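The chain below stands alone and is given in C-alpha cells; this is the form predicted on its own.
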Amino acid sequence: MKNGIYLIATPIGNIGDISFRAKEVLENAEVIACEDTRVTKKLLSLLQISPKEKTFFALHDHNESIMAQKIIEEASDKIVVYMSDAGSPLISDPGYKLAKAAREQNVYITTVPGACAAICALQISGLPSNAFMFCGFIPNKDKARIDFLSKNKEVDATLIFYERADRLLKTLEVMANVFGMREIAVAREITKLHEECVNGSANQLIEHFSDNPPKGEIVIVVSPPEEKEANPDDYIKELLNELKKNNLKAAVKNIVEKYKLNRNEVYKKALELKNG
C-alpha cells in the first residue's frame, strides 16, 4: 500500500456500511488523523482493529492549520488516514487545508469513499437530482439565516442544507417565507433504526414537527425553483442585442438556452428583426 494520504468515510449510522477497502486501510495505517480520538478509538475496537502501535491526531477546524503540516511530513513515509467522526471528510467537516496542502507539496492523497448524509438524503428524497447544489449547515442567527437562504432561492438546482434538529422548526418557518410552496424533504436518522423522510410545503413539515419533534441529524432538501415563461419583451429586447453582437446563429443559440424557448421560433423571430 502506498504512502500518502487517505481520506477515509465512516458510517453515518449502521456499521455496516464501511467499505471492505477503508477497513483495510485503517488495518494497516500507521497514523489516523481524526476530528475526536475517542470516536474513532470506538469505531476501530468495533471493526476489531487494534489501536496499538497506531499514533493518533486530533485534526479539527480550531487546528487545522496547524496540524495539517504536521500530519503532510508523517505521510511522506507512512501510510496515514483522516477521517470524520461520521461521514465524508471535508463536507461540511475539517480537512480541506490538509488536502490544499497536500496538493500544493505533492503529497500523495487519495479517497476512500462511502457514506455522505447530504449524497444518502437526496437520493431517498424523491426530489429532482440531476442538478444539485450542497449548501452547507445553515447559519443559526436569524438574519444570517434569512439571507443565506435568500442567496440561494433562484439557483437552479436542488438544495441540500444541515440543521440541527433543535432548530429546524425556526428554519422552516424562514424556508416558509423564502421558498413558498416548493417542495422540501426532511431526511433524518439516515441508515438508522429511526430512520425518516417527511416531504410537503415548508408550513406541512412545520405541522408535522410540531408534533413530532425531531432528534437525529438532519438533512433538507429543497426543490428547484419552477421554470419561469419568458417575457416576450424582456427575450426580444435582449435577441436584438445578441444580433448586435454575434451573428445570427449564435444570437439564436444564447437565447435558447438562457429562456428555455424553441429554437425554431427564436430563429423565426430573429429573421424579422434582422431583415425589419
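Positions refer to the first chain, counted from 1. Think of the rigid core as the biggest set of C-alphas that the two forms share within 1.5 Å after superposition. Since the structure is predicted, the reported quantities are computational estimates derived from the model, not experimental observations. Compared with the form predicted in complex with S-adenosylmethionine:
- Core-superposed comparison between the two forms: CA of residue 212 displaced by less than 2 Å.
- With the core held fixed, the Cα of residue 9 is displaced between the two forms by less than 2 Å.
- Taking 2 Å as the criterion, residue 241 counts as shifted between the two forms: its C-alpha moves by at least this amount when the rigid core is aligned.
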Contents of the next structure:
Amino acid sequence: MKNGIYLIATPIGNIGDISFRAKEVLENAEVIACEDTRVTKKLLSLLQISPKEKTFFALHDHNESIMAQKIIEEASDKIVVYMSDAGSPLISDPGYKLAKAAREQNVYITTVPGACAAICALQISGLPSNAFMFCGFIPNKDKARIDFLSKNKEVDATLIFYERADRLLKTLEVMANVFGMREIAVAREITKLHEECVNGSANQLIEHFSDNPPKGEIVIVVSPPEEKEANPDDYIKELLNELKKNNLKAAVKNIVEKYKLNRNEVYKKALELKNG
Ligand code: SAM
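The form predicted in complex with S-adenosylmethionine, contrasted with the form predicted on its own above:
In what comes next, the whole complex appears, and the chain from above leads the way.
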C-alpha cells in the first residue's frame, strides 16, 4: 500500500456498510486523522482493529488549515487516513482544505468510497437522478433560510438538502411557499432501524410530520421545476431574435431545446418568419 492520504467513507448507520478496502487501509494506517477520536476508536473496536501503535489527530472545521499541513507532512512516509464521524468526508464535513493542500503540494491522495447520506437519499427518493445539486445544510435564520431556498428555486435539477429534525417543519413551511406543489421526499434514518422516506408536496409533508414528529437524521430531496411552458408570444419573439443571430437550423434547435416544442412546428414557423 502506497504512502499518502486516504479519505475513507464510514457507515451512516449500519456498520455492515464499511468496505473491505476501508478496513484494510485502517489496519495498515499509522496515522488516523478524524473529527472525533472517540467516535473513530469505537468504530475501530467494532472492526476489531487495535488503536495501539496508531497516532490519532483530531481535524475539524476550526483547526483544519493547521492540521492539514501536519497531516501532509506525515503522509510523505506513512499511510495516513482522514475520516469523518459518519459518511463521506468533505460532504458537509471537513476535508476540503486537506485535499486542496495535498493536490497543491503533490502529495498522494486517494479515496476509499462508501456511504454518503445525500446520494443514499436520492437513490430511495424516487425523484429524478439524471441531474441533481447537493446544497448542504439549510441555514437556520428565517431570512437566510428563505433566501437560500429561493436562490436554488430555478435550478433545473433535483435539489438535495441536509436538515435537522427539530427544524424540519419550519423548513417545510418555507418550502411550501418557495416550491409550491413540487414533489419532495424526506428521507430519515437511512440504513438504520427506523429508516423511512415520505414523499408529497410540502403541505402534505407538513401534515404528516405534524402528526408524526420527526426524529433522527434527515435529508430533504426536492424534485426539479416543471418544464417551462411555452408562451407563443415569447417563443416567436425569441425565434425572430435567433434568426437574426443564427442560421435557420441553429435557431430552430435553440428554441426547440429551450421550450421543449415540436421541431417541425418551430421549423415551419421559422420559415414563415424568414420569408416575411
Ligand atoms: N458527510 C456525511 C455524508 O456524506 O453522509 C454527512 C455529514 S453531515 C455533518 C450530517 C448530516 O447528514 C445529517 O445532519 C443528516 O442531514 C445527514 N445524514 C447523515 N446520516 C444520515 C442518515 N443515516 N439518514 C439521513 N440523513 C443522514
